[in-house]
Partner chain sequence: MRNGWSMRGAGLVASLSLIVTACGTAATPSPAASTPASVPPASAAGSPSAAAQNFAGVTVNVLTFTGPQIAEPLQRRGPDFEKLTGAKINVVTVPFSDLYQKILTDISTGTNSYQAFVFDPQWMGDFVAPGYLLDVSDRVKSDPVLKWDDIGPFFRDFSATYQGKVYTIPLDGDFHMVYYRTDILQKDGLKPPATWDDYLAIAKAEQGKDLNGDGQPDYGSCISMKRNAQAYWFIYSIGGAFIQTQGTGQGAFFNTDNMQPLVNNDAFAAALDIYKQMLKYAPPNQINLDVGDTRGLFTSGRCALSLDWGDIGPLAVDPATSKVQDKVGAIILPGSKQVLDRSSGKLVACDATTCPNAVDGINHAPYAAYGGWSGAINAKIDPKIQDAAYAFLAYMSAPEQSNTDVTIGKTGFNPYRTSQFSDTSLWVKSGMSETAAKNYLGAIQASLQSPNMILDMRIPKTQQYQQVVLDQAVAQFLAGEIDRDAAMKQITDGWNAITDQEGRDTQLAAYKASLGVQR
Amino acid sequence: MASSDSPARFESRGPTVPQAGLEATSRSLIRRRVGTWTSDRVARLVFIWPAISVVLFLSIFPLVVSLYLSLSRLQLTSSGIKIDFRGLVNYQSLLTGTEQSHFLGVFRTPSPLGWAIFTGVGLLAAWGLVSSVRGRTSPLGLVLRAAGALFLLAITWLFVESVFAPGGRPGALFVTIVYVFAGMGLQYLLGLGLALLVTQRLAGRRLFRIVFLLPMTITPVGIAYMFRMLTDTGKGPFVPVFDALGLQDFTWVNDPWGARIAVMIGDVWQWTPFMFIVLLAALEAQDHEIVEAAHVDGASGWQAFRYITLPAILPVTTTILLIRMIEAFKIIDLPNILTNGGPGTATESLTLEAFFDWRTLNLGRSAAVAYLLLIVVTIAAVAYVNLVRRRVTTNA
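Requested chain, on its own and in the form predicted in complex with the partner chain:
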């Protein structure tokens, strides 16, 4: 999980703050001048409203309907659909009822490693709170941060109780969280590394760039089937490799973590190009003369990266991590096609759980899973924007 924190993020405040200040000044500058235009007011509206209204049109209705569905149960009648209002039944069954082991997992006393992780996260949360008390955070902000820290602690506790505990078993929520953070971290590091490599002056770099984008062009359903072919231990291409290693009778599909890792490999293959293309565009947009000047002044490659390149790509970095996080929480095709959520329920993600319910017309519970997912993602995203993104860019 820790791998998702790019090593750069925390030290980035120094170099970016002056830049941000500069931008703020220029912004007010242009506002003063632009403000004199007669078309200014028109432009303000024309630039933003088309986008807002398209999104509004297609988002409000589904949002309200899903919320209502999650509080009810669906029945088919001759006039169509009848929706019985049932209150929080669907949520209750997921969080404390019959579906708990499926949604949250099976909990046991954590192992020492689990305790260590929990303590670590606890200390981190405490440190964050203390420093925001010392800082100039408003009272409301403090309350929100305390609530966020409590939420983090609760999630971490359930996480170690199910993952780092003998006899425990993570449910769809924690499996999804593992997919999200492990996948994101790997994809970012790979994407950044590859983008840095192809911006070097190497022969054939354009060819590599195009090749590296290829996985993105394949439909996710197709990628999932392709990985099912590749990972098949009976007729896939790696069968001789397994045999040579003496693993004829081992197969990843029988092992929960083996299957989860297979899903994550597919996910990394599929989404690394996304990180790659966005970071590549950001790297290409920066001013190379500064980097070269730094080299002339005797800066090492690392120093140039650390103090020039990294600050320049940080805003985009935080954006793609946010977008990728939101998208990764919705992972479905790979676990659905690779293992259909198996072995047992080991690879089932939240969206897949919602999909299974949805497919069998349990729209109420499906919507409840989706809404719980929405809540988790929203909290994660708000925390991320406030704690990380606001520090590295002005337009958080």
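I have the form predicted in complex with the partner chain already, so could you send the form predicted alone?
Shown next is a single chain and nothing more.
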């Protein structure tokens, strides 16, 4: 009887000492984790979310207000501000209405050169679509690429109708595109050339590094006033040079393309140091032993640069070109101070046009120009990122 009752008495005693210690430890861990989670949540609520809320408010609220203004007409009255909702009237006036010649330009039948440019772009777009089909792109990707190709063809057609056509005149949109891509290409080539030059074993290369960075220390307004003085053939330090070249009576601002070239020269001078310093850091960070090994194996300087150096600096190149492209679309100081948008509206950028509308209290049209600029920048940036991503993936 005693032996049969002992198991029952043993089972009724409850958990052993080790089991009770494990349960206490697990409860302690649970309480600690709950306390840590609660403290992290409180920290997020107290420190992080207020800062995020302020940033989102300062970013989203102006976008919403400017979008509403672009669909309205704001008037200053004796009783205050009057805002009338007008729908897409501001956009219609810019794209197809009274402001079309100002925003898009004056269109005429393209010249043979214009037809050749449009045909070349069309062939490139068709080749890109065929490559996408052969690459087994998803149906959604093909639709997006086809839409992008049609948009590119439409922009190219409007561009050749206004720029490469007798009697045509480009508007603020295409003037801005010329500023962006022509200036960005020159800045990259000059910056890369200077960076390659400084990496050579030349005397005084440390001094050149400092001298090449000086334009970045000057404000855009100061650069604009400096180039306004330099391009004046009647006074300034280059008057003897202009006299020797027979340019005493020549003025940059009387010729549309002369004024645009003057603006682009100032922009290139200002932003080439940015390309230079970043590319110089990328060149100095690459593995020089690979380049030396290529030279030992008989590779020429161009072959080493083409197949080793360029792929090595490609990630840096794609990043600085994207940053510079987004920044270049916002050019305003140089055309405003150097030419005041003239002659006529020949040197007006989209940002400068929006500024002129804002200064005349036409806030609705100014906001519409700003939103169209946002759309153009977004499309250009997305297309560039997709193109570069495929290229980087292929090289990798």
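Superpose the two forms; the largest set of C-alphas matching within 1.5 Å is the rigid core. Because the structure is a prediction, the values reported are computed rather than measured. Residue numbers count along the first chain shown, from 1.
The two forms, fitted on the rigid core, differ between the two forms by less than 2 Å at the CA of Lys235. Comparing the forms between the two forms, the C-alpha position of Thr96 differs by less than 2 angstroms, with the core used for superposition. Fitting the two forms on the rigid core leaves the C-alpha of Ala154 displaced by under 2 angstroms between the two forms. On a core-based overlay, Pro50 has a Cα shift of 10.7 Å between the two forms. On the core-superposed pair, the CA position of Ser79 changes by 6.8 Å between the two forms.
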